[in-house]
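Encoded as structure tokens, the following chain is the form predicted alone, with no partner shown.
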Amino acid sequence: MRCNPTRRTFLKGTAATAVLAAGGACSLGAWQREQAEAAGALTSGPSLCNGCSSKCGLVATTRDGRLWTVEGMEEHPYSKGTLCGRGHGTAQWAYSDGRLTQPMKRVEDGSFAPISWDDAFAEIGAKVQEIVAEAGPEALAIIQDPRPSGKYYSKRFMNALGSANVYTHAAACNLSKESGIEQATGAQNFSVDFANTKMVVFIGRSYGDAIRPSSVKSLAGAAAKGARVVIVDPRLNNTGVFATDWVPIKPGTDIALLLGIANVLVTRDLYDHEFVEQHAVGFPEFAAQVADYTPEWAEGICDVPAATIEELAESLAAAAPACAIEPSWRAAFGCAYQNSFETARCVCAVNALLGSWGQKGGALLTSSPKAGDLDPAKFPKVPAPASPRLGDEEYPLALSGTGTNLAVLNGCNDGAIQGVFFYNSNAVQGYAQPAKWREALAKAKLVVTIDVQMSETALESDYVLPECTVLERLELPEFIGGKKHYVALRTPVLERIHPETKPCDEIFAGLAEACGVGQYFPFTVEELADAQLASVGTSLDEVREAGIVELTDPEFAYGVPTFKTPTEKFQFTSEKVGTAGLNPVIGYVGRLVEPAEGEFFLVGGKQGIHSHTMTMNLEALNAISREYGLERLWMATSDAESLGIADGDTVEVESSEATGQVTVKVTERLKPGVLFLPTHYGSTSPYLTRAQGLGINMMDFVPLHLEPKVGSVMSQEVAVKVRKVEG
């Protein structure tokens, strides 16, 4: 008997289990084990989730070789025994009827036909070599959504060809945020010490709407201990269950609120003098500038009362240094506005004024481990490309490790890029204006997508190469930093279900051989993983067995950290920012787009069961979206009443770029004048039969414009009109 429960039978089983548990008969785990043992042999093994970039630890149990359960790994610092909804849902990819099961090639009529791996490699290799001969290796590029093996193999492959054009999804995710943090602190991110915090302020971020289970647990623990949790967001998001305060704010104006708080801290002498005088540079210039950013000035921009701004500043000062502004992520300002980079610097500046860097309950800069040097005879080093990465000169503040992937779009348009590879990336649907991506990719001589399903980006490709799913492949070690250091491993817990799929290491090695650079891949992924693990004092066998291994204690200690900036201090002013042509002193930058009369701000964000666009076609997750109407556009009650719109009505949304129809959710959990749209919907790929046509895609509506000097997509710089669809 095969076990492939539908959502209905799963819910029935859950209800039955609840009855048993209530009667004290057995636990859910015990009931599951009894059911499985009665039907077949059980085998469990550790691996890593692929529901998002967190890569939480999981334990998968199979019954006679077929997946039975997945659960969070207790020892992993991100999961701590729990998997989120996305983690459970993405395990279904292995058996999904929407999977790519063999290589595909675009034929003359625009449709796709099967092709053998050998022929696909040979044809792609020939086209790559033709492009290199005619335009040089700098005419090639790859965009990848970083995964343990993917981030290694994609860069090595492109560099072996002689191209530096390696990009991630960051320009559509967190590029501006991390670039700004780097210019202030020398690190690209930081964490909050929730175990000891007295007060934390979230700028738009919601742990309750998609983040690591451990982060939710940490926040819940802080709230249970009485920490003040402030949510600054146009929407009362699902982290509200832990919050003491909701501060509804005009989208894209968080920077004004932060500068208003800074003004109070400086002008009322509430800041940490010792930190500023001993561990920071540029404070006099910052203080002179921030004197103009009064709470009253901030109120006029962000629509938060001056009295609220003053109270927040005074409360933070009273809690200091056991408090922090949380670093946030994509939807809030990670890549959303013209001022996203500067907003991140302002977050860091407030934490500096509070003296919270490195302190108990404050903002922590921790370290991360990495693999050591490997035997060059076995793992030959790839020569550095001769030409710089496209876009680096125009966007000098973009992180060196990510680049600005929109340079690929522009490069296709002007001929600088002629061959594009995508790995685990749906740039067409989720990165920026889809119509512009389609137009640009149509001009390239070669487009190749490596994915598990036929995404919108795959539809614009010449070749689509199918990767096996996350539970069917071994990947390179994932190094995990923090107060403690770990290394974890994604290991196969299922036999490869479709024999014509391959893991990315085999795909890139095959491409490299066909392109004439196979000499840089004379090793297997097992050999490379074992060598990397040996360099940090463990082995492939040990980590494969355990799933995760704790490494040498980094000996974390509270105290002011060493800032890895050019000045080795916290930077209220940055020479690099000034050289790029921006104000070197942390200060105010406004948002780009302001709604006209009758228009609304449009903001987007994640839901806890989905990850970008990639999970929408999975049966159970799609069913949940449909049953609860999760694709709906949120509208404030007062706005709905003024437009004669009721909950459940269909409305038409219109911007300068697109028009679309969607059902509306009328709610008190949204600031008037603002609309919220979840960003997982609006699929157009006919291969994704469950996802196609459900909801609308926010990126269709946003004009394509990039944040100056950083290159992020400014994904929420848009204003829209809304009207009720009659009949």
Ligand SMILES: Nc1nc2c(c(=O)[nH]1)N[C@H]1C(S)=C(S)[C@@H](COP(=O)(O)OP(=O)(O)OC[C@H]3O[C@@H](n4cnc5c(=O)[nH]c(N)nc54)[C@H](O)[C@@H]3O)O[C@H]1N2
Contents of the next structure:
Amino acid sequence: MRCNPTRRTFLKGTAATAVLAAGGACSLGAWQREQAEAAGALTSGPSLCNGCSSKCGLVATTRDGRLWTVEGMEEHPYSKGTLCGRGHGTAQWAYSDGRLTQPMKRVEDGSFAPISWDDAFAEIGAKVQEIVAEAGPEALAIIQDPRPSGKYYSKRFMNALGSANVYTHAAACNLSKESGIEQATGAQNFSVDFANTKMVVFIGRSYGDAIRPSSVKSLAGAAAKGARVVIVDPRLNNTGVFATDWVPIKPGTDIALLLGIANVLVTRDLYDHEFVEQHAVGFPEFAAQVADYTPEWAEGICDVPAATIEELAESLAAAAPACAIEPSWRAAFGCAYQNSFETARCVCAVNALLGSWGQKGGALLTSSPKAGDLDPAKFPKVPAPASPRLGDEEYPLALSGTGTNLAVLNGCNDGAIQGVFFYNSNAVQGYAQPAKWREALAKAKLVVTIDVQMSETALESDYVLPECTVLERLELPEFIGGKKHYVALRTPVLERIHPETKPCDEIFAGLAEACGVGQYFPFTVEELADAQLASVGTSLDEVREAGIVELTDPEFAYGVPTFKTPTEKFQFTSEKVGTAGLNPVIGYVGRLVEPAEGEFFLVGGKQGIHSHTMTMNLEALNAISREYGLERLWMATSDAESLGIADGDTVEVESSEATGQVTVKVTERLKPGVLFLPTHYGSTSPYLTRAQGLGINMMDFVPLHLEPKVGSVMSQEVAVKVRKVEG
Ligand SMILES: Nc1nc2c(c(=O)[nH]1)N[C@H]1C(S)=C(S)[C@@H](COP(=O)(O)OP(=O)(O)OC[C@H]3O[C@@H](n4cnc5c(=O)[nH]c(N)nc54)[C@H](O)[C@@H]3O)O[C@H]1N2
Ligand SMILES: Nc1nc2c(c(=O)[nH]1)N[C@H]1C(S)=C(S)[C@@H](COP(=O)(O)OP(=O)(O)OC[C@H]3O[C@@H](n4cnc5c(=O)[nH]c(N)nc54)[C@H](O)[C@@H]3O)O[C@H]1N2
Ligand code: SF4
Ligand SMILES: [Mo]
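With the form predicted alone already on screen, would you show the form predicted in complex with the named molecule?
Every component of the complex follows; first up is the chain already shown.
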């Protein structure tokens, strides 16, 4: 494979200082560097942020070995020269006072005591072997939030033990969305060609809050060129600054809006005949079904006026094919409702009617690179586990290769799972109701968490193993797809600060050895990274130096893509969906929980400066939350008036599952009848001293019920009451 490295050189030591300091007199960066120059030597190196799964490229500069600045890497396609607030905030991990600095073991009275690595490995190994002997390897599972090394090592470790039970956070993130897109297109996701688009409709996806720098830049570019940007959201989110329209909608009913648009496109003959006839299966069945989904029908469900639905459909048709419904990510239909999977299929169907698949300005399916085969003598193949992954049978539509981590929760309850590992995952606080996770994990014989701080999940564990933080470790290469292909690398830019912490690769190799499967880990992370990189035509040295390397050009071209479905066409109807027992033809599914009189919908969402639960205890980010009261619950002005609630009042929120108190933010930016809760708050771990007790955790309020056949957590199938707390 040909490789075309991006020629970036990281100037080291004092030479860099002089060059950088001369770079510009007016910027803050230049000023900081001048200060640094005065104080000591600067060294810069490339790495990847761990603030969220985007893993943006960064350049870290140290001064006398201590982290001085982080900046977005220009050449990385996600950062494009910028890190978001979390990227800067999470750079504090290394020096955080909340870090785990040594392995911990839960002792008799329930508290945690230090234990040596050797003893921790030996005790965990003995317990794992006992579970395997008694219940088989299928009684073991691991849940991990995919990170470059973590996803490789955790899968290899579980598979080496003979278990196929490897899961990600997806059931609480984007499982339904990706599963739905897979059934329609054969791909797991798609992107909008912002550079050329005339109109884009966002269904509860907020680039302005749930940030990836490159997405914000591409949207800003499209808006500057005059593209129409429609936000469908019960809340006017921070993407509003780029938007032309805000369409407030009843939560969990986006599917009706989409089907109403489809109805107009079909019944007024505004759809792309060539696409549906040449490149799709099931259009006649879909068209017949869609005839019932009139804009008036849709209005009755989603509360968006029929005239708005008609106008959106007509404008999209006029812009077609240079337009698209954006694929969204989590809140609206990633894992939220009983109809999330079907909503994702509807998004794909509207894009199909518009003929926008693969077109300039439309919805693009691009490819991803991956490492080639490696020498089996050095990197021995792990035999495939004998039993299938737990949950795959009950949830056959869960994205192939991902599964639902809630099979682990259920498995702990019924005894099918007895040993659970967590890597870079705070499942207890975020993947379902925390009380249910606690109850389930208490039944397991062994729970091990690998983390950097004493998270809520760590608190429920028998052993907690401390990883060194992101800027202190080398990880496996990260392959990046899109119109161009890249490989990037997380390299250590800091010396290890706490000697009793270890990187992911060493932790898993140590665990494997202790569990009797060390023969599958006879290599170092450097050797594996180098072999993977050699398989795509580059090397560890080259990527270590450059941070990111562009791979062979996949020669992306516009035009109808090859759909990797069983029919090799776009699927308005899917046999697999029918076999699973659902309607094979894309159509309507309602939400499950409807608020009764006096109750509210509760929806959640991200804030620009936090990532899920993990950033809550970081000093700078926590301070921003406290200063601006970011943990507040949003309530519409008219609702606040009728309940006699004023901005800043404390209210009690009550669902069938929990009650909690929180301060209210009264706003015009919310549809009446809906409450919005930022999702990052409500930490309960006493070890996270800044985070503990700030705000409430939405997951506490949501009943534990899974989306049929998909297995997502249905994170917004909940109704709540609110009352003012007097005094
Ligand atoms: N700042 C920040 N950015 C992140 C992350 C983070 O933790 N913090 N995490 C990353 C990850 S892993 C993910 S999954 C993405 C999530 O990316 P998004 O899905 O964009 O993020 P959210 O903020 O959860 O939701 C976006 C919007 O959906 C709206 N919404 C809620 N319910 C509904 C509904 O029923 N219908 C409609 N139409 N809208 C609804 C919310 O009001 C919110 O404004 O963000 C990524 N980027
Ligand atoms: N309450 C709540 N629940 C949520 C969400 C939310 O915002 N709030 N978001 C949902 C979404 S979209 C997603 S994608 C998932 C995300 O769920 P997770 O991927 O589990 O993300 P976090 O909840 O932030 O927890 C990450 C854990 O990894 C640890 N960690 C951080 N850095 C490192 C490291 O370098 N090494 C190791 N080993 N551990 C590290 C953190 O301390 C934390 O305990 O959660 C979902 N559930
Ligand atoms: S989007 Fe922000 S937090 Fe996520 S990887 Fe990029 S800079 Fe880090
Ligand atoms: Mo996510």
